Amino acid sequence: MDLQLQGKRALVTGSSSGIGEGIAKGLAQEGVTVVVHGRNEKEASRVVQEITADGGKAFVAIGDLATDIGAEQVVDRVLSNLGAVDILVNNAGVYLLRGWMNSTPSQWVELYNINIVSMVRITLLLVPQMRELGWGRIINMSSGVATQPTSTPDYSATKAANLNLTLSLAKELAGTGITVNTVSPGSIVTPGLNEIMLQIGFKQGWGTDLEQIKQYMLQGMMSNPTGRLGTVEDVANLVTFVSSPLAGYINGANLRVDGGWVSTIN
């Protein structure tokens, strides 16, 4: 299937590792020129080098989206390299293992700024030029915990807010040629998730064998009908399709990639 993405330009925030890295590489494989964003220049440069070694086109943009100045610097860098952005994937964010009783109001505010307001900043900076193009794709990365919250209440709440702002933005941009959707991954194997599973395994007394811990997790909190954990490619494949002209009638949607983990209807 030709996704008709050749020559498109994309910014994938938080793409120096993990799911974001997988999305950047997936888009590049379809002929998209990708800006790899992060706060670690060494890791972002590594991703760019791997994309170019595979025949793709990519650039680095370093900056902290949790501040207005940082977001403006990233956009300036992006537009100086690409001229315009057709596809924005809002993937940057953090995940923290803390519950109601060991978190503070200021920590909630800080996390909301990182996971939600950062997304708002970069979106507001890029939407005007997408309007001028008369075409665009905005994909906001959320999580299954947006609709099925776990013991990470502040993180889950930010992901629920993500779903709400996606739909309101889709309505705001009606008739512009820009679509806005959410992709909500479940348990996706990344270095970050592996570290979290090792921490949980230690607390549960399951030892340090990661593969054995994964099996325990699949029998418990990460149980899903597919019987496996997800891969970054599982997520990247969906994001790449939703970024394409072929997905023009998908708008304001929450698309889950979780193996069926979420047991409720969107």
Ligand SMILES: NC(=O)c1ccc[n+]([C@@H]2O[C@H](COP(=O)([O-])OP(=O)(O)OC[C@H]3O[C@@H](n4cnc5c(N)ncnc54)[C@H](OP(=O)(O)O)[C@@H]3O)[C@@H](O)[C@H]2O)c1
Contents of the next structure:
Amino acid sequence: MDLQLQGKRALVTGSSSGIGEGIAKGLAQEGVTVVVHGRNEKEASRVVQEITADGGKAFVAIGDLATDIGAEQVVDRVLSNLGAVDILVNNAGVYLLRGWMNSTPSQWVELYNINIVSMVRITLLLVPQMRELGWGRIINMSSGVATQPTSTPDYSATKAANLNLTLSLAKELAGTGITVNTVSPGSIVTPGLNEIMLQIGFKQGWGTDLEQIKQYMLQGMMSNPTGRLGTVEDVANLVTFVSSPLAGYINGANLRVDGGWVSTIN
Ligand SMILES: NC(=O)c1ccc[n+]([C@@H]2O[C@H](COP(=O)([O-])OP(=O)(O)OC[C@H]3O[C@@H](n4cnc5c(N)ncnc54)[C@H](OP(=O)(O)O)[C@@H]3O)[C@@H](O)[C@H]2O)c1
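Switching forms now, from the form predicted on its own to the form predicted together with the named molecule, please provide the structure.
Zooming out: every chain and molecule, the one shown earlier first.
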């Protein structure tokens, strides 16, 4: 299937690692010029080098999206190099393992700023040029915990907000040629999730063998009908399709890629 992505331009936030890295590589393989973003320049440059070595086109933009100035820095670099972007993947985010009673109000505000306001910043800066193009794709990275909250209440709540703002933005951009969708992964093996699994393993007294901890997790809180944890390619394949012109009638949707982990119909 020709996804008709050849020559398009994408910014994937948080693509110096994990799911974002997988998405950047997936889009580059389809002929998209990709901006690899993060705060860690060394890691972002590694991803660019790997994409280039594979015959793709990519460059780095560094900036902390938790600040206005960091977001402006990223968008300035993107627009001065590419003129415009057709595809924005709002993927950057953090997750933290803390319960209701041991998180402070300021920690809630901080996490909301990183996981939600960051994507609002970039979206507000890039939507005007997408409107001028008369075409665009915005994909916001949420999580299965948005609709099935777990023991991470503040993180889960940020991901629920993500679903809500996706739909209101899709309505705001009616008739512009821009679609806005959410992708909600389940448990995807990344450096970020590995760190969380090691913390859980430590608390549970399961030792420090990550492969062993993964097996325990699969029998417990990450149990799903597919019987395995997800890969970054599982998410990248979906995002690549939703980015394409072929996905023009998918709009305002929450698309799950979780092996069946969320136990609701929609
Ligand atoms: N892995 C999972 O199981 C899973 C499941 C559901 C949803 N998700 C979501 O998927 C996204 C990616 O997760 P992941 O597992 O791939 O995480 P990861 O490996 O920890 O990568 C996170 C990425 O976000 C960037 N980032 C974080 N805070 C940032 C900030 N303030 N400014 C700029 N960049 C920032 C990091 O960049 P630097 O390190 O360069 O700063 C990194 O590139 C997150 O939104 C997460 O909530 C993950």
